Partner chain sequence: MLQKILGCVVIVMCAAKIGFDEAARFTRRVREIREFQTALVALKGEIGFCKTPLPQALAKVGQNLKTSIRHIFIKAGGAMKEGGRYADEVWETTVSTVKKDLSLKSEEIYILNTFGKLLGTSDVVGQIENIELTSSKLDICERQALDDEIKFARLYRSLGVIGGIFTAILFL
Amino acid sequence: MMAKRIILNNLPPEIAQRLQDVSFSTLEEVRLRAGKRLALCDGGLNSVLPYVVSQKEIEQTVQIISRSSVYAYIDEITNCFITLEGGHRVGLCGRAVLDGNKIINITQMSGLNFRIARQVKGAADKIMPYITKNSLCNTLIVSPPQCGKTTIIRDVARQLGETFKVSIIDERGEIAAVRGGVAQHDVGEMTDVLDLCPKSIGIPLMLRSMSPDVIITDEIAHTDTEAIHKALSCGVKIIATAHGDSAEQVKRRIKAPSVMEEFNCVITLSRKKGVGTIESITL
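Where the form is predicted in complex with the partner chain, what structure does this chain have on its own?
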């Protein structure tokens, strides 16, 4: 289904009507803020439409997106997003309900951000020869946010998934964007996805249950090192991403040199020449 149809189907009729004539070919975001005008972001440029969105319409939109089933999406809601068909995501903003330090719900929704997802097939073409050099390399892709790590790792999964048994631990639901049990992005023919599961729990589970050749996961942290070490000691390859400017910075943050040494291919990305610019590849 086309992005426009999916987005419009998930909006109240009055708002959908205002977007009928808008081109979605390069549109990145549709923003709804209570009491503010309907806003669009296209090619990095922000604009507004002459329609003021009410708080009731925002609540109604959440009802439509969640198919009137808050309980079914509560894990996603507490992470401030809901995934739609096609991998598009709706960012949520409102009043956080806390239980100790943990968010248990978001109420009184004040803003929604429809982020239009576009899978870039071939985004990993430049790095694939390095990942597949000498069979498969344990690979770490490092970059600050918004540099295309997830887009690239998704394409790595798609390409490897044609020949290898790939398991994706999709803790934030961004790589495969599963909805209703179906991956909304093409992540490969032989790829299994464990959705919304913490990596520290998911990696050992997938090792036991799906016997993967390679595990792909996003944004590793120090809490995941034990699970990664376990996978590596079982002979399973790991391809992961991490936030950071450089491999050294990630090493300092993760505080597990033995795990970091296992990554024999480290790729650093930036936005210098556009999203996904390869800064360095260390083998």
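Rigid core: the largest C-alpha set superposing within 1.5 Å between the two forms. Numbering follows the first chain given and starts at 1. Keep in mind that what you see is a predicted model, and the values were worked out from it rather than measured. Compared with the form predicted alone:
- When two forms of a protein are overlaid on their rigid core, residues whose CA moves 2 Å or more are considered shifted, and residue 235 is not one of them between the two forms.
- Once the rigid core is used as the reference frame, the Cα position of residue 126 differs between the two forms by less than 2 Å.
- Between-form comparison between the two forms treats the chain as two rigid units and finds the smaller unit turned 13° relative to the larger, from C-alpha superpositions.
Alternative state: the form predicted alone, after the form predicted in complex with the partner chain:
There are no partners or other molecules in what follows, just the one chain.
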């Protein structure tokens, strides 16, 4: 019920009223698109409600979620989202304002996606014995989108953060969901978070400043491999996620065999039997 309250409090009255009777127990997304019907995603299934969202309501919603101070959230906006209380996040779509190849603002908002966050404590229980085998294993969690990677790696951080010094490089702001300097999710008592920082920059920074036992990060790519290699050479363990259908696909895309071979625990997920289905564990 708390998720529903937070989402409805961040919507214009007319739209909130339309969602009063909607169950939020398994709801994943509420989408607003200017000139189109209000859309929901529940259990992976998309549907629409008989209510057309206006451009004015899109603008009103942006003012609500930014507390009427859009520029206070410009760092998040340039990453196409704003984080709400409770770790829920609103994806933003509109006209990108560029400075060279860098987005410096999003204007003329045309679509908003309220993604409902749920911390599932215990989500990583089945894989923790593999991650903690021989003290700690460098671990890569692979899956297509919406298969539970972030939920599981968040719980890995929470569990490891009770014993080890954990540093999270949260480039997309999804693992800890920091709002106003406070992580909206429980990511562990001994966990530090570097929010919205590229991994290639953030990993060396945390190595120098926080002396972590393990670094946890999301969606690694080829551009991150040098920083990951540096962490590994310092004896720091890495636990990361990557988009892909298989570990082999990820290895081909990242094109850094020497780094990929350091991940001595590779876990592949799907949603065949529900979000977070473990397809394979390779040690």
